[in-house]
Structures are given as structure tokens and as C-alpha cells.
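Given as C-alpha cells, the chain that follows is alone and in the form predicted on its own.
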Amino acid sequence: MKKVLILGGGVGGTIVANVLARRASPNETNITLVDATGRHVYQPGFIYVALGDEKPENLVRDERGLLDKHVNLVIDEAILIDPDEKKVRLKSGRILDYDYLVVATGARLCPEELPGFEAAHHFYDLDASVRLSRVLDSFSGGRIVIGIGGMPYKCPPAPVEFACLLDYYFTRRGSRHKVEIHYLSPLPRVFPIESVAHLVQEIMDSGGIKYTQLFNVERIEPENNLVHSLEGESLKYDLLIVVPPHRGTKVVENSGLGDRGGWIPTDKYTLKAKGYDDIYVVGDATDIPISKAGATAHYEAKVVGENIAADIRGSGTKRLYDGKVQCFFDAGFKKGMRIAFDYEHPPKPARLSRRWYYMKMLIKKIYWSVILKGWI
């Protein structure tokens, strides 16, 4: 009986568990998933909570109900990985051993690393999104500034997507003429993907969204409502929205498995932690230089689940992760674009269409019953 231990019940960990349970016989595989809360949260929905278009309770479900019946769920926090002894220590004091370990622990928000962050809002967790929703609801006019507190961060398109959706939000309220939206890009273009940046810039120009390129937020000066950049620029704000700095999780740092940022050095094809044949890494926890996003974790997790099953069965061809990512960008006004790429094929120039907006809405609906099961 092979023991597979999965750390993290996000999109990556949940899909690995379900794919593996379907592919491997329960008589030869013991699958255990450890999650600190036992609650699964649909993170792409945070942006809609902040804009008042989604109820927070619709984004949260019990993890047990999302897992195959052959997967054991342990609600506890992993605090230390011992790769030499093949053991993981939990906060409760319990120790779990493994033959295969999957680290899907995601990323950690570290707002304390950005001076003055207490003056900013964000939409990178559910509680913060609810608070931002209340602030936007009472915002009567002025300059809203959106910036990035450090790289890398989850879902790179999200901040500029939020700027576009704010244009739509205030237009619907009839107060767009009272609001200036100003996006601060940390890059020398308005969008992380170069082949898509031109279209996004057109969308921003047509919506009257202002932007400054190469503005990496260094600190915030709350007493004067100023945000400062590493490049030496400053900008006044009435409402500031900043993506918090991200780091790898504590269990990775404490176990000495991460780099300076807490990301695990990972082979980008096999998704094995470098130097370890029995440790796989999926999602935000890797150091692979592609988007930290659920759309990435989704495709990585299917490869890892299938490969561990093949290894246990001693049959089947192992797959390599080809860098596949596919996501949909909501540009507001019920229009969107599709962004798809892999290691060998960069994104093609995007096209704005209602079709891709409705596809993004469809993804929200099938997430729980189709995507998390690993069916697609």
C-alpha cells in the first residue's frame, strides 16, 4: 500500500487527490489530504465580491464534499516537512509519513512587508474583498489608484482587470465622471503578457483609465495620501488598492525547501521538487516562471495525479507538463478575452468578445462539479 500525502486543499491539491483516487486502486493507494481549514474557497470570485456582484458565501464550500470518498481529509496545519525521513509534522503534533508527497500549499500574503500598507485595500482574500466592497459602495468621487506591492503575485492579470471592471462599476452607477481610475503597472507595459498588452491598453484608453508604467510600489505615506515607487515617482490617491507582497508558505520556509521567496525549486516538466524524486509541487508553491494562478495549478495537478497513479501501478506513460495555461479576462461591459499559452506557444493577440465573457461566467458555474473533479 503506497501512501500519498497532499498538503493543501486548494485547486491544485483537490484535483491531484481526485484524479489519483480515480486512477489508482484503493487497495494499493492510501491518499491523505491535509488542509488547515477544511474549507475550499473559489479565489477568482474575490474580484466580484469586491464589486458587489457576488455573495461571499457562494465562494466557500466544505472540502470534504469536494473530495473522492477514497481520499482521507485531515483538518490540521502542516508545519514541517522532513524529506529524509519522509514525514510531515502537523500543528497538532501528529506526524504523517508518505511514499509520495505533493506540496500544494499556495502562496502567503505578506502586507506587513510594504510600509504603510494599512492605508490600502485589496481583493486577495475574502475578508479584504468584503471590506473593499463596502468602501467602494460609499465612494462618492476622487482618484482610485491600483498598484502592485511586489512580484511575483497571484493572477497577474487581476489588478488591471479590476481597473477595467471599476470603469464598468461606476458607469453603471452613473458616477463615472466623478471618478479617476489610475493603474500603476510594475512593467514597461500595462499588461504582463506582451502580445495582449496592446489590446488592454486600447480598452483602458477607450474607458478613460489612466496608467503609469514602471511604477513598482515601494511604500505608502498614509498621512499625505501618497504612494511612492522604487523608480522615484509619487502619486496622490483618495482610495488606494494594492496587491499585497506574496511569499511561499511557512511550512516550505521552515523545512528549508524554498528559495529566498519561499518558492520551491521545481522541474518545470516533471513538476518534481529539484533533488527529490518523491516530492511533487503544484500551483503557486513552485518557482516556475509562469503565472501563479488557479488556471496553472489546474493543469499541473492533472499531470501530477496521473503520473503518481502510473508510478504506483507500474504501468502507463508518464506525462510532462507543457506549461499549459488558459484563462479568461473580464474587461467589463460584458466583454472579455481568452488568454491561452504554453512553454512553446506564447499567447496569440487577443480579441475582445462577449463569448469569452460568458465563458468566464461558465467557468464559475462548473468549477465545483467539473474542474475540481479533474474531468477537464
Contents of the next structure:
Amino acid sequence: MKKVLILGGGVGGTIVANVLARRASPNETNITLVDATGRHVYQPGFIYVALGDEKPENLVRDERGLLDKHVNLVIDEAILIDPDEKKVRLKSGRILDYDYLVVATGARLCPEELPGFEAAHHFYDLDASVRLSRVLDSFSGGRIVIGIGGMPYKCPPAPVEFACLLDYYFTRRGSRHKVEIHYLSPLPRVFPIESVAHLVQEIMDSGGIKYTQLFNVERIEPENNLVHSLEGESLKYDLLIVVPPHRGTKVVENSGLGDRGGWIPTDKYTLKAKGYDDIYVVGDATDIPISKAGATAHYEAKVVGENIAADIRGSGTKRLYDGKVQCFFDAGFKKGMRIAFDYEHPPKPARLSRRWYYMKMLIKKIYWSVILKGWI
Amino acid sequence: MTQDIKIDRVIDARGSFCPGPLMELIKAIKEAKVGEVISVYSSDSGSKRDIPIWVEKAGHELLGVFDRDSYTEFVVRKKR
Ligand SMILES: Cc1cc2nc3c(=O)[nH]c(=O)nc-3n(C[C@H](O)[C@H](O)[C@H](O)COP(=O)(O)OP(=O)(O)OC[C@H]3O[C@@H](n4cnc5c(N)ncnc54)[C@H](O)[C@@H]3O)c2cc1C
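Take the protein just shown as the form predicted on its own and give its structure as the form predicted in complex with its partner chain.
Then the entire complex follows, led off by the chain already shown.
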């Protein structure tokens, strides 16, 4: 009997568990997933909660109901990984051993790393998104500034997407003329991908969304409503929305498995932690220089689930992760873009269409029953 | 060539189109100590424009840009 231990029941961990449960025989595989909360949260929905278009309770489900019945769920926090002894210590004191470990603990928000962050709002967790929805609801006019407080951060297009959706939000309310929307791009263009940036810039220009390029938020000065960049510029705000700095999780850092940012050095093809043959890493926890996105975690998890199953069965060919990522960008006014690429193929220039907006809305629906099960 | 420059950290950002090599460099520079030298490998055509612009604006030093077989190497020193 081989023991597979999965840490984290987010996008990556849940898909690995379900794919593995289907592919490996329960007589030869014991699958245990440890999750700190036991509640699964659909993070792409945070944006819609902040904009008042989604109820927070629609984004949260019990993890147990999302897992194959052959997967044991332990609701507890992993606090230390001992790769030499092949054991993981949990907060309750329980110790679990493994033959294969999958680390899928995601990213941790560290607002304390940005001086003055307490003056900012964000939509990177559920509670903050609910708070932001109230602030936006009562916002009577002025300059809303949206910036990024550190690299890397989840879903690189999300902040500029939010700027576009604010344009739609205030237009719908009839108060767009009272609101200035100002996006601070960390790069010398408005969107991370060059072949998509000109289209996003057109959308912003036509919606009257302002932007400053090469502005990486370094410090906030709440007394004077100023945000400062590490490139030496400043801007005044009435309402400030900043993506908080991210790090890898504490269990990774405390176990000495992370780099300076707490991300696990990971082989970008095999998804094994570098230097370990029995530890796999999926999703935001890796140091692979591609988007920290659910779509990334999804495709990585399928490779890892299938490969561990093949290993245990002793048959079947192993796959390498090819860097596939596919995202849908909601540009507002019920239009969207599809962006897809892998390690070898840069994204093609995007097109704006209703189809991709509806695709994004469809994914929200099939997430629970199709994507998390690993069917696609 | 880079053999006489001591490189403290190599960021292999080949195959990264989003967030892209410049974001990886910004992250590495934030984590580095002043004086450290970072080398970034990029296969993204936008980097040749992006990286020099950001390095100059952020007040760091671009020590070199080297065309390799299928990628470009950028060598940057953190100055402040
Ligand atoms: C505002 C926003 C918008 C986004 N939009 C998109 C989008 O449109 N498309 C897209 O593809 N992605 C999007 N994402 C990104 C996506 O949500 C994440 O990249 C994805 O959830 C990462 O999956 P993961 O499995 O690595 O981590 P997560 O899904 O974050 O899961 C990590 C899990 O590990 C658990 N955990 C953490 N530490 C421990 C521990 N020590 N012990 C036990 N359990 C632990 C947590 O409780 C959590 O359940 C968005 C994210 C945000 C915040």
C-alpha cells in the first residue's frame, strides 16, 4: 500500500486527489489530503463579490463534498515537513508519513510587508472583497487608484481586469463622470503580455481609464493620501486598492523548502521539488516563473495525479508539464478575451468578444462539478 | 561575455510569457541585497525593450545583454 499525502485542498490539491483516486486502485493506494480549513474557496469570484455581483456564500463549499470518496480528508494545518523521515507534522500534534508528498498549499498574503497597507483595500481574500464592496457602494466620487504591492502575485491580469470592471460598474450606476480610475502598471505597458497589451490599452483608452506605467507600489503614506513607487514616483488617491505582497506558506518556509520568497524550487517539467524524487509541487506554491493561476494549478495537477498513479501501478507513460495556461479576461460590458500559451508558444494576439465573457461565466459554474473532479 | 562578472542569482524565465521575465527580475531585485548581480534568461521578445527601460527607471545597472542560442541573457546589478 503506497501512501500519498497531499497538503492543501485548493485547486491543485483537490484535482490531484480526484485524478489519483480515479486512476489508482484503492487496494494499493492510500490518499490523504490535509487542508487547514476544510472549506474550498473559488478565488476568481472575489472580484465579483467586490463589485456586488456575487454573494460571498456562493464561492465557498465544503471540501469533503468535492473529493472522491476514496480520499481521506484531514482538517488540520501542516506545520512541518521532514523530507528525510518522509513525515509531516500537523498543528494538532498528529504526524503523517508518506511515500509521495504533494505540496499544494498555495500562496500567503503578507500585507504587513508594505508600509502603510492598512490604508488600502483589496480583493485578494473574501472578507476584504466584502469590505471593498461596501466602500465602492458608498463611493461618491474621486480618484480610485489600483496598484500592485509586490511580485509575484496571483492572477497577473486581475488588477487591470478590476480597473476595466470598475469602469463598467460606475457606468451602470450612472456616476462614471464623478470617478477617475487610475491603474498603476508595474511594467512599461498596461498588461503583462505584450501581444495582448495593445488591446487592453485600447479598452482602457476608450473607457477613459488612466494609467501610469513602471509604477511598482513600495509605500503608502495615508496621512497625505499618497502612494509611492519603487521607481520614485507618487500619486494621490481618494480610494486606494492594492494587491497585497504574497509569499509562500509558512509550512514551506519553516521546513526549509522555500526560496527567499517561500516558493519551492520546482522542476518546471516534472513538477518535482528540486532535489527530491518523492515530493511534487503544484499551483501557487512553486517557483516556476509562470502565472500563479487556477488554470496553471489545474493543468499541473492533472499531470501530477496521472504520473503518481502510473508510478504506483508500475505501468503507463509519464507526462511532462508543458507550461499550458489558459485564462479568460473580463473586460466589462459583457465582453472578454481568451489568453492561452505554454512554454514553447507565446500567446496569440487576443480578440475581444462576448463569447469569452460567457466562457468565463461558464467556468464559474462548471468549476465545482467538472474542473475540480479532473474531468477536463 | 559574463565570465568576469560574479553572478549571485540566475533567474531562468525562459517560457514565461505571463507574468514574464521583467516581473521575475523585479521580484529578484526586491529580494536581493544592494550590490548583488542577477542574471535573467528570457525567451520573450518583449524583454529587450522592457528590461532596460525598467532597470534605468528603477536606478539599477544593466551590466550586459547577451544573445544566446534561443534566448537572451540580461545581467543586472542592484544599486539601491
Ligand atoms: C482576485 C483573484 C482572482 C483570480 N482570478 C483567476 C482567474 O480568473 N483565473 C485563474 O486561473 N486563476 C485566478 N486566480 C488565481 C487562483 O485562484 C489561484 O492561483 C489558485 O487558487 C491556486 O491554486 P492552489 O491549489 O495552488 O492554491 P489555493 O487554491 O490557494 O489552495 C491552497 C489551499 O491550501 C490550504 N493550506 C495552506 N496552507 C496549509 C497548511 N499549512 N496546511 C494545510 N492546508 C494548507 C489552504 O487552506 C487552501 O485550501 C485568482 C485569484 C485571486 C485572488
